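We begin with a single chain expressed as structure tokens, specifically the form predicted on its own.
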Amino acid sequence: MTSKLNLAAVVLIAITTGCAAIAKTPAELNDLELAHVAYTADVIDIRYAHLALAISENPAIHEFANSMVRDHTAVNEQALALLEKLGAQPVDNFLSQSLTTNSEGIIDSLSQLRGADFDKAYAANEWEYHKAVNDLMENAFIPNIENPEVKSLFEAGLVIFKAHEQHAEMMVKAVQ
């Protein structure tokens, strides 16, 4: 299961470089697309959070789990706050589809897991899908975006975000 997972962020990673090339790059899409992949993202962490939290027995992937609900929820709520300040809506792309259909797919396997093999592959799977969001955020939305307001926010984020990917690794290592 491990390896569907890591074929899954591999997926996650090609979709969100220069395989979404066919409809735009994800340096193309504008703030309010941006927006958007951005809460969708996040919305996803919430959701593999949760799972594991119904799922694991592991206190240290409870608290890891508990940070993410905690910590995207609070990055959303500021997006949203936003979004309202500049009376604008988030805008559904090619990016935020894909994120979400490959959410799914990762979302089944996990919930076949149990025990060790849960908390090994929901470690594994937090490690790369913050490191292919990151580098995302940092290499491709990060300098294109145009509203300071907007930058300032996903510029938090990617602190916090960065934070979140060495605890993953961390828990990777500590789940072996």
Given for the second form:
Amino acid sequence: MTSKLNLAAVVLIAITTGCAAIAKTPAELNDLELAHVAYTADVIDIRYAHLALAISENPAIHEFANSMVRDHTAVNEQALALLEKLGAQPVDNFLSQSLTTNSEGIIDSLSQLRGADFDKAYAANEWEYHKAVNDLMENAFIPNIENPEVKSLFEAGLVIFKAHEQHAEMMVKAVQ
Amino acid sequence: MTSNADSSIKDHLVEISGAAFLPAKLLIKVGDSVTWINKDIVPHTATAVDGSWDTGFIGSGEERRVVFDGEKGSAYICTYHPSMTAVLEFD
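Requested next: the structure of the form predicted together with its partner chain (the form predicted on its own having been shown above).
Now the complete complex, all chains and molecules, led by this one.
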């Protein structure tokens, strides 16, 4: 179920439907909009993790979820510190809004599950989510970031998020 | 304790950067110590797979040192990111 909740599809829908009027794709977002997307994506994964910590009884799921809270919180703290240093504010945009709307549906779906069903769905969603966000970061965001400090933080974050993607893949196989 | 013994003991450095242990394979002797320096933006650990030693939490910019006073488990991981693996080889 949640494995079908692919972020890439959400992005495509956002681009090709109501948001098309804004005439922006992820690659066209400016640095402050990208900072908002990244911050939002971190917050979303932290919300998924808190849900997992509340519902799952699997220690491996708890370890993963705690890592997601720890890492995405750390990255967001550094992002906010950098924005403060630059005297800038993140700018809300179509992609942040689409991600948030999509995540609310996923949280509703995950909330209905218990036991192994929840663990499998949470793990699958984490794998899909990190694959999709990492693909966006690597191919749409980072090549278009202008500020070198912002680019450096995105690059450092991507390395960590790729480790999350590998960890999520390991978890998907472990809960089968 | 003799000066000869002291001079044979080394403190090795392992850098944690890009979600990897660098070097991924390190040759040490009993009595040596290893210091892990975390240059990533998130916390890590260096933890023996067999549980025989553990740096515990290493925050961004922090370092932790472990003294190997006997041969211990050689394969280790970051428990927060298990795809990060490395090996200590005892000479």
